[in-house]
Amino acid sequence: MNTAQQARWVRFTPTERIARSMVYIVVVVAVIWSLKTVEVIPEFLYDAPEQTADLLSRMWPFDWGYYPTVVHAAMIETIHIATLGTLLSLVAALPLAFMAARNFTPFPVLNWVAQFIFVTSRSVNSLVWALLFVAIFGPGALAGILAIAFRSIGFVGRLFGEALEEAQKGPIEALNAIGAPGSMVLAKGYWPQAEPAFWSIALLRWDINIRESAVLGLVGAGGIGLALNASLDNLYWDEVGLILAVILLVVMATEIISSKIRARII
């Protein structure tokens, strides 16, 4: 054969590496524009090191006569607050789930609601609906849980969702075939299939909550970032780093703690 006649492999087609190069020129005007956008003044990062170092020498030795003060009962709170919404999340989640997945909820438009709700509480940061609770409901722990909730809802619920639609057709079948009420499918045809899910969704959004929860009181929201605003406002370094260490503690014990239930749940 000719060696002209031979196939010769190509990555990519002619038409793809022109895309491929669009992407990249799109990405490189992307930042250059955003870096002139945001007007990166160069004398605040030269001594950006320098500065770093001043704040943490500032925050050492912390101020450990403030710990049961006022930061051990600040802590608490938080974790109440991530507990508790997360609970709220998980029971609103929960029927929205089921109206999401399309296997248990034949029904289009049912479903289009409940994807909908879903991505309305994941497009707002959990600190604008603590902003927007506050002004409903004034400061404190109650703004914080409604808004840890109203955000994890659309988290949990298509997680949730997406494990139902993905239970095996099998038993639920044989559950319709031979009669079964529509309360029995649901216990005995989709709960077990999907509980595993369900309980590792729980957790990580647990996990992720107590970090969430922890920044809320900066907005009035009730938790440790009550007495982080106070002290960044006093300029208490010493105060603000012992909360910082707590805030970290507390965030790897969590971690820590839901890894070890997902592993024995799943």
Second form
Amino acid sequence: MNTAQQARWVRFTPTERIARSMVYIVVVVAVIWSLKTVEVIPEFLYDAPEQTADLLSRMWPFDWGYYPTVVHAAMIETIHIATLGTLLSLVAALPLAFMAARNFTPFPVLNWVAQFIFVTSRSVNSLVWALLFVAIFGPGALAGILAIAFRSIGFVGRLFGEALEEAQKGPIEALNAIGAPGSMVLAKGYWPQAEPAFWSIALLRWDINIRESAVLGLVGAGGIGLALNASLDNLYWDEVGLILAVILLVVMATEIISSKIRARII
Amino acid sequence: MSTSPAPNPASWRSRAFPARWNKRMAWLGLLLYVIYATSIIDVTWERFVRGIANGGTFLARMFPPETAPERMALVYSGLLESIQIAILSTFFGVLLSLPIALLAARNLMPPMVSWAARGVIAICRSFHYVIVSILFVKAVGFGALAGILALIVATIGFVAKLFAEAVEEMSMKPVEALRATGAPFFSIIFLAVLPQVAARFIGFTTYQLDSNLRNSTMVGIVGGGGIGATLFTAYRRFDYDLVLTILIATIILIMIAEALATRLRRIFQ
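Please supply the corresponding structure for the form predicted in complex with the partner chain (the preceding block corresponds to the form predicted alone).
Okay, now the whole complex, with that chain kicking things off.
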């Protein structure tokens, strides 16, 4: 380049360009491979428009009478499952997050153990956790709460651990310098700095958990999903429509509530 | 000021860490809620204790995981289908997200258009992908297609929302400069908008590929194809050793995908 009369400016190094082109090629190949080999039954597709029209006509009008008898209580149970599950995960994730934060726990082995728990928790879908807990505790809300909690530990723990690692050293060193005990350093040094992040993460997860707990009943873990499953099995689409509408309303309300709380406490 | 009393250490102390009653009340309220909710919900201690004993037998039945070749072939084909669902739903979902996100960006579109596009995104976001796949199973029948369509909806809900936000946060100067030269609409999109947001768009896409892969292992529970169907059948037949094999295989797949997604993001940074 030095010998060239004019400097030629290139945005990417050759390796970068090769890497990018490789990615594009891989994407194209992957899409074509998937399209060619994925199993789609064309006979089912021909009547898709009729099936959809049929579905909608069966859904509307909703079976409003089903709301007071079953849906209301089931929806309340779903909200409780999501909230209790979130609270349980907060209780479990808090010590683990401190264990994972490298500035608070200077032992790599403990950091690693906490990270491993987080990865395991996040890698298993909440529906799978629900399957496992239904097998252990039997169908019902308990399995749902535990499924929500186990799935959320990894999410809350990892994010809160990262928030703790971002805590400024100043207040902590000051507390250490005056000889404050470890519990005091934690409560007055780390916690006030990370508290807004903690509540923000908790709200975010609660929001997600309301959505997720609505389907846990499909595998027997309580709440509105149980009612949904029963209606689906009976092909009572007017009940299904009502349940979906109620879920939609609750999810939207949750989103509004959580953004209001977030604006107030953070 | 002259009448202020001599400083006394006790009042300093209370000023350093004052008691915050509204905060304490919030904690108390939370505690009361937990007591109330656990009392009305079907959760009892004895059930929990009995379950722990149950858990032992359950785990014992899971071990050792199933390794018979014909069962492994089942797991393999299920995982393959999940991967296909993830790839296709991400590809088409992202393809659809692009125009929807541009329509939803309030700095490019008139309010009427952006509100309509935002409505579409909000509806896509509100339903869990398993519920959406129930509806698609009814519409297009059992199999991978229902799962693909359900995850396309989920992809639009996530990617289009974040992409629209990214477009709203970009600098408007290049757009105005191009407008001043009289450039047509699509030139503005390709030369002023996309270059600014492309990097973030790739970030969202790899994230969504990762989460579509996770979710594609679950749509099978309601008939949407992939490994979820195999998992749920094995579970219903109490083949817990096969369940464990499937879980291990799924977790390995997800971890590989996460590592690949991180790599991919680094290439495009």
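We call the rigid core the largest set of C-alpha positions that still match within 1.5 Å between the two forms. Residue numbers count along the first chain shown, from 1. Predicted model, so just to flag it, every value in this text is computed and none were measured.
- The Cα position of Glu16 differs by 2 Å or more between the two forms after fitting on the rigid core.
- Core-superposed comparison between the two forms: CA of Thr69 displaced by less than 2 Å.
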